[in-house]
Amino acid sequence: MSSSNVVRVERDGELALVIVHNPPVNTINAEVRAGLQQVLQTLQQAQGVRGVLLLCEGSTFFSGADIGEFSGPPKEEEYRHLFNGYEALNVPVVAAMHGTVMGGGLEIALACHYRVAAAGTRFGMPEVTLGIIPGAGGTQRMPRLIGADQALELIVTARPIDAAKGRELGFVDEIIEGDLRAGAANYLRSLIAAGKGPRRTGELTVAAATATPEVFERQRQQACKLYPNRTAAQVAVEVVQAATQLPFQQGLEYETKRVNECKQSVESKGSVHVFFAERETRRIPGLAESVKARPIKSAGVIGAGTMGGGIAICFANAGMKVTLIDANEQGLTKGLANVDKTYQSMVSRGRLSEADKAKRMALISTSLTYDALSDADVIIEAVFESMDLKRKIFAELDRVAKPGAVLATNTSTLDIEQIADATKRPQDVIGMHFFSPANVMPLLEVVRTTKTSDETIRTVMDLAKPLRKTPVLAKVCYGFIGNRMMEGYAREAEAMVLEGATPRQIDSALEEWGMAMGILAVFDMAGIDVGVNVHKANASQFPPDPAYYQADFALHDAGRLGQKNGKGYYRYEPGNRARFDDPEAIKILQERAQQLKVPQRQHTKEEILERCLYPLLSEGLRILGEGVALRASDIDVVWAAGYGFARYRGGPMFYAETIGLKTLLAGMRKYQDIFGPMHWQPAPLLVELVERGLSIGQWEAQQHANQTGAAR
């Protein structure tokens, strides 16, 4: 029977085998589609045929569609055509499954006749997170396979599933143990024996019960509720609905048109935009293919706080050993207890087995000296930000670690060249920057000095994918990418509030905009201390502003360190992470605002956003114009996998560009017209690509011209 490089056909006995080899993850791309079809004619015109298998080699099946396709004409018809094809087969066509299916990977299964899968097999569809909705008849064939709401339920909150979820909901029709293979050749062969022929989702209807006008609005609240400020959700409950009032071939072809017109929409392109930004991240120009990383088999951590404990969590998640120091007996205690609490939680909401807490914290191991962490391949430094304490640690790490090993700093903000300079080996010296909570948080921002091997690079980027972070490169300067980003947004924030806005309607306009949470309650979260011991020994960096972050100071003075001790810019009781408005620390604010003399005036949710957004945007700009940054998508990343950023509105550098550059730039000026130039002077990369009527894609791609041209 005939096969292409990625679909073949193979006879066993009265069954065609059809066995899709795409690796890495089987995606449903352009050459498994031709192969699919053209397998699919050789199909119905096969003699001797009574059952079909459809399955795929390697780690999982069909894992979806293909996203890279999206920018590109629709395919939703090829889809369509495609599985009703399958669909339509005179004789049995069963899926079985494994690994984990997604999106279009799904929707295949749905249009074969019957389902099995391997116990362990995972499924979802998560669409919506992207800003659209299933496209190949998951809106049409689930709802009639398992009912309207429980069809909603896996497409509006896009959360994965398991087999036996499955199986219970309706549409697996046995889990597989052992051989997935042979099983589910038994499980066809079985059918046949029985005289079951095809069973086709699109000849079923929609149970009427599952799909009342409740039903609908309830999933019309959730989507609202899931997903402020976008619509994919939303349309999924129509074209869901419209599953039980169209005739089928309709109904799908009312998918295609609605998911093709999300495809448009400025939330799915901001998606897939950040999507792709974070596989770009480790693409390194300049990196040659030949640099190697250096093996990493076993980590030390020096600090056992929230970070250093955190850092831990993260090697030991990834099966490597990992020492923790910390300067006394008491912190290494705190430390562990802090690791093994986290690992409880994660055993309480059934996310780890006991088992697994046991092997993980069994990796970790604490020590008081220096000596302990002879062997380790990697060292990370996460003590609190003093340049003096950071460069006796690392001249210490000279002295006792191995050749070769990687000697990280956890900084955020400090000047990484003076902490290699304490070192003879400045070339093994590099920036690993995480985010709290370590653990959890998909940031990493890798910092290269001047002298940093290319080697040590390598190995650091490589590093992140065990440690299942996102890793952005940048270079050496005050904040990095991020945190140098977040002073001009922060500052904002706090100087509104010193002008007599509430913390609540700063941070209110903040979440309702799209950020996770908003500044004033991230400050509280971290504690204010933090912010005003960085701003105390950084003094140097930031202009002559008598109230320049005086806000957290006033609360600083005042004993208010944030959720630590349930009192910042908001009240917090004890257990409950909920913000309570407080009028004292309204009263302490306006005080420090009548001795600093600043105006008071009113601010609309409009003035919050551009003075939060505006100066935002222009230092991003003004990072990719100074090369800190690799690329404006590496900026996009830092924020949406780091601080927050709505990841539907693309990024700092997406966002600047569905605002328009001229928009930005015009916001900037007005405001320094209001409050003088001394905060809102306009990155020069801005003013240069609204006068030359540049993108800023078009803009990167003169640089890489340019840089290509002269390295010729």
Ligand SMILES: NC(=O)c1ccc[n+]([C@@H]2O[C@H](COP(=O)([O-])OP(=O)(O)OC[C@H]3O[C@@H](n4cnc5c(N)ncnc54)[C@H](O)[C@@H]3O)[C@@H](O)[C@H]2O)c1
Given for the second form:
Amino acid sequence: MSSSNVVRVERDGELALVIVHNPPVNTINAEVRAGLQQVLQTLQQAQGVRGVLLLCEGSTFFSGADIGEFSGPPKEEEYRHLFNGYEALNVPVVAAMHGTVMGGGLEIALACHYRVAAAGTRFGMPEVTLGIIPGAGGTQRMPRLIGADQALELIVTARPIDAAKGRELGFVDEIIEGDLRAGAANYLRSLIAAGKGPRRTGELTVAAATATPEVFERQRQQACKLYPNRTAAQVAVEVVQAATQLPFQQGLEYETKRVNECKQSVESKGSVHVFFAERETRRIPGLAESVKARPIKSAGVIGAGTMGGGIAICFANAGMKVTLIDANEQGLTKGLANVDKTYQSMVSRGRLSEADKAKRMALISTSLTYDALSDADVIIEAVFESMDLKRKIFAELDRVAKPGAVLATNTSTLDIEQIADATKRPQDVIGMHFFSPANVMPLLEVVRTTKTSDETIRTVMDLAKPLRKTPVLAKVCYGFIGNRMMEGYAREAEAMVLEGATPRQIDSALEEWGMAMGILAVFDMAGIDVGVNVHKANASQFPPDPAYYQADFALHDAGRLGQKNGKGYYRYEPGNRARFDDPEAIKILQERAQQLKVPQRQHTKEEILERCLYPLLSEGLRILGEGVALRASDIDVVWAAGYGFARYRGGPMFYAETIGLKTLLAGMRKYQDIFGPMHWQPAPLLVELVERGLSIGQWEAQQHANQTGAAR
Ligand SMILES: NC(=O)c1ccc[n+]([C@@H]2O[C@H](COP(=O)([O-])OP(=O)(O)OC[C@H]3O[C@@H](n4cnc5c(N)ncnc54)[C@H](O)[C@@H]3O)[C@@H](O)[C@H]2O)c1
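May I ask for the structure of the form predicted in complex with the ligand now, the form predicted on its own having been displayed?
Below is the entire complex, every chain and molecule, led by the chain shown above.
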């Protein structure tokens, strides 16, 4: 029988096994589709085949469609014909699934007549998180199999489910324990023996009780609630509803039409942009392929506080030994208790077994002496934010660390060049800036100094993978990429509360726009004292504005530290993170405003958004122009992965293009006219791009061409 490089057919008596091998995760790309099409034609003519089994080799059944094809010509029609072709076969077709079966991977299985799965298989229809809907028949076939309500539950929530749940819902016919191929073949043989022929999903109808107006209304409301400012999930509700109204083939065509509309939305383009941007960050132009990472098998972490504990957890989760050091016994005990508490909460939520918790805890050892770090391949310092202290520690590390160990600092704001100069091996020193909570937040800013070696950079960028972090490379400057952009964003939020806006007004505007959390609520969570200390320690870096970050200072002076003592910009009740408006806080802010003679204003939502976002976007362009970030999409990743910037808005640089660079520049100038030039100087790159009529992407392409030209 015919076969291609990635799809082959094997005969097992009267069964034909269609076996796909497209590592690493059996993505349904053009080659797989061509292979499946070719095999389909042979199956249609094959003699003596009484049943077909579709399965994949490697770690998973089809993991999904090829997202790389999104930006090209639409492929839905091709998918539709292919899947319809398998559905139309005259012998029973069984999909045998394992691994992680998502999106298009699940949709092909729905077009098969029966479905079996290895225990532990996971399924999902995550399309709406990329701003689209299932486009290969999922919206029409899934409701026919499990009802409209449950199909929408899967599609709208985008939450993955396991094989047992799939069986309960009804799209998995049987769970196979043991060898999947043998078990699935037996299942197919038993179907044939029982005289069971094809059971085509397209010939079923959607159970009426699952498709009432109330169901669709409830799902529409869920879609609005889960995805404010977005439409894909609402489109999904309409298209699933069509499955109850249109004949099957017309329903499929309607799905194609709607998914292609979705792909044109900013919501989809922004989400897909961030998806690919996250895969791009590891590519470092100028770093030769021949530069290899050093092996990292063990780690040391200095400082068992908030960050140190979280970082130790990251290493233990990756199966690496880690030694945690603190200045005193008390710090160590407290730090270790916090680690234990974090793991315990994972156990109680069913995310981790007791045995795995014990294994991970056993990987973490503690010590009060630096000599315990002499074997560590990487050492990360996470003590208080003090240059003197950090320099002392790095001098000490220079003494104890083995040659070639990576010496990293988790500093948020300090000059890593100066820290590196405290050692005789600055080539091994680098910033590893984790975000809080370090074991949860996916971003890792990797900060290179002028002396960091390529090998050290490669080692840390590669280390991000087992630590399950998205690394973004930055150069040293105040605040690196993320916190430097935060400076103007938060400055304006604080300025506006002094001008008479309420904290709620600011945070609600930002959250409605798409920030995961309003910035003032973020400060309450992180601790007002933390921000105040940073601003005191770095006073010389900031413009001479007497009102600069004075909202934070005023609350701090009044003993309001945020959630940790129940009062900051808001008021909190014990054991509850909900925020309540607090007239007391507003009074303190007003008094400070009076002392500083801050003119009072009315703030529209539009002004709140513009004043917070424009400086953020402009600073991103300044960073790009200065070469602190390698590429605009890295800046997007930093804010999407580290600061809760709406992914569906594509990150700050993508968003700057969405609103238009001209609009951004005009906005910066508008506020410059109102508030003066101190804070509202547009980034030189912004001015340049507008003057030259270039997009960020065009400018980057020119830079790239100039660099490669110069290198020749
Ligand atoms: N908290 C955050 O959100 C956050 C985020 C990113 C980076 N950072 C940076 O991480 C670092 C640590 O911050 P944190 O919030 O975890 O602080 P923290 O106050 O929670 O912890 C600091 C720990 O360092 C210990 N320590 C102090 N001196 C020491 C010494 N000489 N040797 C060993 N241990 C010593 C302290 O006992 C304490 O346990 C800082 O540089 C901070 O800027 C913090």
